[in-house]
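Read the single chain below, which is given as structure tokens and is the form predicted on its own.
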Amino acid sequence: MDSDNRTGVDLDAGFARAQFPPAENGIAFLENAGGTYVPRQVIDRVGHYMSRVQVQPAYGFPASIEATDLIADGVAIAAAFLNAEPDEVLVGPSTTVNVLVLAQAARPLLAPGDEIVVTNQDHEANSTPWRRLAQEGVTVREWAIDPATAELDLDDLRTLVGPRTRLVVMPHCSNVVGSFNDVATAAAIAHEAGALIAVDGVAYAPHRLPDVKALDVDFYYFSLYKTFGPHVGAAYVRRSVARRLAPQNHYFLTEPPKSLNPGGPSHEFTAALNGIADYFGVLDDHHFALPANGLRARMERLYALFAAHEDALGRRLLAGLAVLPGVRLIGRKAMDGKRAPTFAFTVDGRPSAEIAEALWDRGIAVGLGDFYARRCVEALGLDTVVRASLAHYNDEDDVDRFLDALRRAIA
């Protein structure tokens, strides 16, 4: 999906970040990728579940009875993140818990000599758990990055899937390369061998709004704390594909995606992605003078706003990038519509540590490691590198302050 903002209207970004309470710390924010801030009617959300309904829900008496409606809509706000209906997702703590429990779950589709592709782009969420079925006999092959660009490329995938391919696993975006991947063609390649593929949505979902109905994809997860919402993470599991999984909760509990979910949902922050919901109300009636019909379509148009504006933002910084010496960017050079507005970068001859603690420092706020994304970064002939990202409520002036602090950093 690009960028294209066919609205007609321009992100009041001011009033988007007026929403956010950390926004107003005086830092420039950056470090998105890790986890966005978080806006007040979420806030507001979580201050409600726990003051009035902090009870065990599914019981007849009226507290009970709220919390249970709260923490179902909060479930359908996630699915409809993913275009997919409540009951095919689930919510549990993190999106690397909720692979951990997937990968459990697919050992009966799997047997000695089967093969499965994993990345080494991916967020070691999405890689672990998955390569740690070759202790069933599993083979595990590798789907690699071309060091130069740090790019997937298609047609090394239709050479590592053959007959006995039963999973392909992959990111739709990397948390460090910041490309989008092309997973609607991935998935071609993989159920025409008659394969799975599993998808880590967790880079992508804050930019661009997934589809899994159009992806065609058995599995895809994100992590709604990515996304402007409390530290829970969602995932997907195609209807016909979870029944054939190994439950991973109490041996009562069979059907999906009770079964895949061991502990069920946080009560209060489930309950609290209904504030996601409030949020994007007032923006788009900030907005636009028609309702949109329904969730999904107040959604996608209000993702077209953040879309063009993050790419703004993203030409903005690249182009200061580009002129200031030694910073060698990991990535697609350019905001060509395959490109999330995360940076991953290096100064030569300098450790990457002192270039973070310098921008820290002057009250800019980026990440620092290798971002759990390890094999992509030593593929990369890296160890460390700094992460500048950016969100929808970023402006201008946070873009500018980086590039001068970063520019007095490297001087």
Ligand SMILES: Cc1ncc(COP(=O)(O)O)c(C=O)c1O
The other form holds:
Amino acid sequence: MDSDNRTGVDLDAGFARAQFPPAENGIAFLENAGGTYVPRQVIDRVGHYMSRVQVQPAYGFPASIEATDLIADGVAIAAAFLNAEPDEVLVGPSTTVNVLVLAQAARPLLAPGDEIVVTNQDHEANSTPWRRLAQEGVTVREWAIDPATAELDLDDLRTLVGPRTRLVVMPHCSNVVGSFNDVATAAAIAHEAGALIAVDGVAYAPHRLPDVKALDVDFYYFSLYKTFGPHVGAAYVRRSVARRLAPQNHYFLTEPPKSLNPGGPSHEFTAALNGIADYFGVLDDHHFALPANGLRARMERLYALFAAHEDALGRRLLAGLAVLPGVRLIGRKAMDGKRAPTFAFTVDGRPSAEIAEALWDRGIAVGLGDFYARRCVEALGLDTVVRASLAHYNDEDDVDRFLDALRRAIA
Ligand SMILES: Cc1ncc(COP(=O)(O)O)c(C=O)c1O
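Next up, the form predicted in complex with this ligand. The previous block was the form predicted on its own.
Next comes the full complex, and the chain you just saw is listed first.
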């Protein structure tokens, strides 16, 4: 969570950006929370797989052997993002689909009268599938944000958890509010009560590296198309929990993670996850003289650079927003080590659509809507918000263009 960059090295954002072909399009791309650009290394991997390897894996002829290896290596890269072992991770079409499958698989763990805790801060992907367990007679208790801060209070969780609680469901970071939730403490509260914890890390993983072991969580998921990869999602399930879940695949596929991954992953996109590791390798070589001790260590030191760079850009953006009249920012007003550079806001007296359109017209790519965090946005008394969200390849010019365009839109 700490964004201190202890490596003594600053991110060369220009070098990073040069790896992303879409970044040459001239727009200030500030819709990274919707999905990041992909580097050329990922694009090349998709092309390589589809043009040279696209055969069924698991056979003994050369192309099939390569397909098997590339897919396995891709899953290992998704696992490295989580600090998990590959056999604890499934790669599926998206987080929405992965959570639907996992919630279905969790039904045998719950009996009528049992309780689960869900939030109103989550993206709906981490809400509907769990709330539907009410159809089995499970009592759903809502952990609600404080409308004044848009944040979740752990003391509220403590009052919601009791002897019948079987599961706590929460986001590591909201895609609208941007605050980092204290998942480790929530996990301790859940486990103390004998409950499991399921965490959505989709909005966290582009900015800080998750660590499912340090957090001590039971389920954790994120989407690789928001961490510079192709459109797939990954989910971790603790081994001891995975064994207790109902298989969701063919009757003879009973071993997790395969039993929890009906249809399996997209082969070309799972193979292309290797391109993220290629990209991190290029970036690491550019910034550090000595090699890191493995992929996870490389990711950790690169993410330290990302965090420091994003925090600096975030401070610049927040300082600019603070002097614009009528701008209401959702969430924390400072880059205090407890927020992502995801800034949702409204402008007093102006429809969000009008503001977004004015920004789009000036070549600034921002998001507009509730971003499927509808319960959260409604709890704040809003229906649509504008969202500007950064990634490590953004630069000061992107931020300044956004602030200038917003100032003109408001004027
Ligand atoms: C916080 C959060 N959770 C879950 C999702 C859903 O992820 P996916 O698009 O992979 O289904 C999103 C997508 O925007 C999100 O921002």
